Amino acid sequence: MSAELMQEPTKDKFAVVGRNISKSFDKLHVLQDLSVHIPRGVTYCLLGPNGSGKTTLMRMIMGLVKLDSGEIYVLDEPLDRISLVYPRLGYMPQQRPLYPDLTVQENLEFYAGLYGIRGQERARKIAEVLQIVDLSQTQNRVTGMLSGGMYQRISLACTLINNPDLLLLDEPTVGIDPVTKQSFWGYFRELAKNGKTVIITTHIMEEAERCDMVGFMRNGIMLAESSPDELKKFAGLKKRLQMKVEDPEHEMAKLVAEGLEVSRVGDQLVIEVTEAGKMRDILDTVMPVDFNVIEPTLEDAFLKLAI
C-alpha cells in the first residue's frame, strides 16, 4: 500500500508513527517528507538500497538524530519526551556496541546497570538472555576474543536485557551461521506474538520475506509500507508461466497473436499471468511438454523498486 494512500492511524495502535520527516546533513538530503507507520506486535523490515536513509531513520526513532522537520511518536511519546520510554527500547546498531576488553558477563552487567537492573534480577536476566542466544557457557570469555557470529549473539543479548517493548536491530544477523540465524528469527517471531515490536534492517531478502511488514525506502522517501506479498503487487510483479514446447517459434507466434506478451529462452516460453483461468487457457492452447509456475520474489520487487 502506498504511503501516501494510507489512512491516518491512531497512535496508540502503533509502536512508531512518523509524519513528514525531513533530514539533511549539509547539502545531502537523507530523508525527504517521509512518513512511517509501524504497528505494535509485528516484525517490520526497513528495506531499500544503500543510502536510502534506513539507518538514519532508525537513529531518529531512538532520539539520536534530530529532525529538521516533521514529527515522530515512539510508544505514544513525541521525540522531545523520548527519555520517558528509553527503558522500553532496545537498540542494536551496526557499529560494535560492546567493550572488547570486558568479559561477556561484565558487558551484560554494564547494560543491565544502564536500566537499573541489579542484584538477583540482574543475575536472572543475564542467565535468561544468554540462554536465548545459546551462549550460556561464555560468561567469562573476553568479548574481544569472540568470533563475529558470537559477538552478534552477545550484542543481541545486551539489547534484550531490559525486556524491551520496541527493538531496533540494524542488520542483526550479519556474520552468524544459518542455525543461529534461524534461532534469532524464531525468537523475533515469538516477541511479536507477545506484543513486542521488532524493527530490523537487512539486505538479505529471505529475512525481509519473513517479516510481517516491509517499509521500502528509496532516496529518503517511503515508497510503500505493506506485507511482503503486497509489496510485490505494488511493484507490479505477477506470476510467470514458464513452458517447454516442441516448436517455440510457432507457439510463440500463436500466443502473440492473442495479444499476450511472451519472452523466449531457448525452447522455453515465459508469460506473465494474473488469473488462474487465463493460465489454463494458455496451457490448452500451447499443450507444453512441461511447465512451471514461477512466483515473484521480494528480490524481484527490490530490484524493480530500487531503480
Second form
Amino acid sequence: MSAELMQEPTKDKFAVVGRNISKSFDKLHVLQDLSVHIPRGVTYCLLGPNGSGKTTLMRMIMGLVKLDSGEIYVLDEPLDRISLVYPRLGYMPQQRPLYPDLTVQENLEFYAGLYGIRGQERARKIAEVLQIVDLSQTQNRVTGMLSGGMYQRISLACTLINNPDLLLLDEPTVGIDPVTKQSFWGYFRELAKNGKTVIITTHIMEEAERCDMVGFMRNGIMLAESSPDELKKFAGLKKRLQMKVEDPEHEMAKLVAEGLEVSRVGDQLVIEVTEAGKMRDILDTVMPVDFNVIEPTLEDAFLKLAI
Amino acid sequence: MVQIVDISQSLYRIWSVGLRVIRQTKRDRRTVVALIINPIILMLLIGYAFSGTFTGINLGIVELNMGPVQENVLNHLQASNIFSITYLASESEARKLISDETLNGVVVLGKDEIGLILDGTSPQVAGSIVTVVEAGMQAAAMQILSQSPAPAQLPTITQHYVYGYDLEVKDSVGPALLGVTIFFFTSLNTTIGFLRERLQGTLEKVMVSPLNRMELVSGYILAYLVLSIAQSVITFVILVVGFKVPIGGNLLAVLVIVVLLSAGSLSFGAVLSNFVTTEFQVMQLNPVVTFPQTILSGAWVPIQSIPDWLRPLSYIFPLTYASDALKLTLLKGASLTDILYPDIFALLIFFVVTFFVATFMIKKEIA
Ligand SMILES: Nc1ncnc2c1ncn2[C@@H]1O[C@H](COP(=O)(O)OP(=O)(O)OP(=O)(O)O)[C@@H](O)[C@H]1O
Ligand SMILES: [Mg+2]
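Since the structure above is the form predicted alone, I would like to see how the form predicted together with its partner chain looks, so please show that one next.
After this comes the whole thing, all chains and molecules, with the earlier chain placed first.
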C-alpha cells in the first residue's frame, strides 16, 4: 500500500472523522481540540454529562455550527461540501422537529417531499416508517395532540423517511416507554447490521452499553473512544467479589494478612479481583454464606473518568 | 462551488414547502378568519373621514370672468398656503392636467358659476379645495350684503369629478388598503412562521435536507401568493358588491401588484424573524415597522397631507408604491405599462432585496 493511500483514512472505513475540533461560544469553550472517529456500520454513542458538548458536536457534523478550528469529513465529504451528503443524512434534533398543527401523515408527506419521494413510493415509505415506530393507527391524528412519547416516535419516523445512510439521533429514547425503547434499540442495531451508521447521544449508561462504540465526552473533551468493554478496561475497572460472611471481623483479618485490599460493608466483604483463579482461592479461604460477582458497569467507568 | 440542481426536483421541494404552509394556515381557524375578516373590518373603518392639514396641493385656476366675488375667492385661494397655483387658459387644458396627475384640482372662475373640477381619487384633497372656495364665497357674500345698492346674484359652486363618478373617501382608500392588508397579513404571518420553525427545531431539520435556503423562502412565497390572491379576491368582492366601488381596473396589472407586494412583504417578514426570539416580541416589533409605513404610504391620508420633512420617508416605503399602483389600476384603469415606473419597479426592487437578505440571513441564524 502506498503512502498516499494511507493518508486517506476516511475512505470506506469511517462515516465521520473529525480532527482537532475547537469551538467557543463567546468565552465559553464548548469543544476543545476534540477528535472523533465514527466507523461505518456501527451504532456509536456520544456519552457525556449535560453541557459536555454532545449536541454541539452533532450539529457540527451536519454543518449547522461553524468550527473555530479543526476539520470534519462526513461520508468522505469535507464540511464545505456537506450539502452533498444531506440527501443521505437523517437527523433527529433534541427538540422534536414536527409541525404540531399538521397531521402525522402531513408531517411525513412534507419530509418525504423534501427528499423528492412521491406518489406510490411515498405511500409505501410512510407506511413502512410508521410500522417501525409502531404508530400506524395515528396516521390521521393531529401531531400536537399526541402524547409526548408518541410525538417522539413520529419524529423518529420522519428521520427515517429518506432511508438515510448516516443517522444522527440526539437523545432519541428520552420519554419512550421500555417496550418501545427495546424495539428502537433492536432497530438501531439492525440498521447498523445493514451498513448504516447510527450516532446516538445519551447520558444513560445502559443505553451506551448497547452500542458498538462509545465516545466519552466531558467538558468538550473526548476522553476516550472505544467499545464499552474497552472503555471499562481503560478506566482500570475490575470485577469485584462480594461475599456475605458469618464473622466479617475474622475473615477480613485473614484476607488482609494475605496482602489483599478488602473493604467491608456491614457483614459483606468486597474485593477487587483480576484473575478467575484468584477468585477461587479467596472463596476457598473465606467459605462465604453467599457471594456475588459484580461486573464493572459503564457507569463506574463514567464516574471514574468524569471526576 | 457549482452544484447541479435538478429543476424538477427543486420545484417539487418548493411545492412541498408551499403545500405544507397552506395546510398549516388552513388548520389554524383564526388565521383563516383573519384572512377574510381583516379586509371587511378595514373597509368598514374607512367609513369615517380623515382630517389633516394639506400642503403642496397643485391647483389650477382658470379666470374666465372676474367680478368682485371671483376676486374674493381667488384671494382666498392665494392666501391659503396649502396650494401651489398654476394659472391656466382654458377648462379643457385643466381637465387634461388632472388626468395626467399634474394637478389635483382646478377652479374655474366664471360669471354665474364657479366650477370645481376635482380629482376623484383623492377625496380629501378635493375636500380641502372645496372648503377654501366655499370660505371665499362666504366672505364675498358678507361683503356684498353689506353693500348698497342691491347685490348682484352670487355665482353658484358646482363640483365636478373628473372620473365620471363621485368617489367617497372609502372608495379611494379601499384599494390602497388592500395593499396594507396584504402587507400586514403576509409579513406578520411569515415572521411568526419562521420564528416557529426555528423554535420548534424544524428549520434545523429542514436545513439538513436537500432543500436549500432559496427553495425554502420560495416555498413560503408560493403559499402566500395563493393566500394573498385569495384575500385580494375577497377584498374585491367587498369593494364591488358591498360598497359599490366602481372598479374599472386592469386585473392583470392588479395581479402583478398583489404578487410582487406579497412576495416582498413575505421576504421582509422573514428578515424580521431574525430579530425576534418570542412571538410576544413579534407583536411588539411588527407595529414599529409597519405602522409608519402604513401611515406614510398615502393609503390613509394623501401624500400631500404629510409634512415635507417626512415625505422622503414615504418615498422609500414599498407600501407607498403599492397603494399608488392599486389606486391607479383599480380606479383609473391604468394598465401595467402605466404603472411600470416607479411603482412596479419599486416593488420589484423591494422584493429582490428582501428575498436575498432573507435567504442570506437564514444561514446566519445558525451559529
Ligand atoms: N448557540 C449557542 N450559544 C451559546 N452557547 C451554546 C450554544 N450552543 C451550545 N452552547 C453551550 O455549549 C455547551 C454544550 O452544549 P450542548 O448542547 O452541546 O451540550 P449537550 O452535551 O448536548 O448537553 P445535554 O446532555 O444537556 O443535551 C453548553 O454549555 C451550552 O450552553
Ligand atoms: Mg444535547
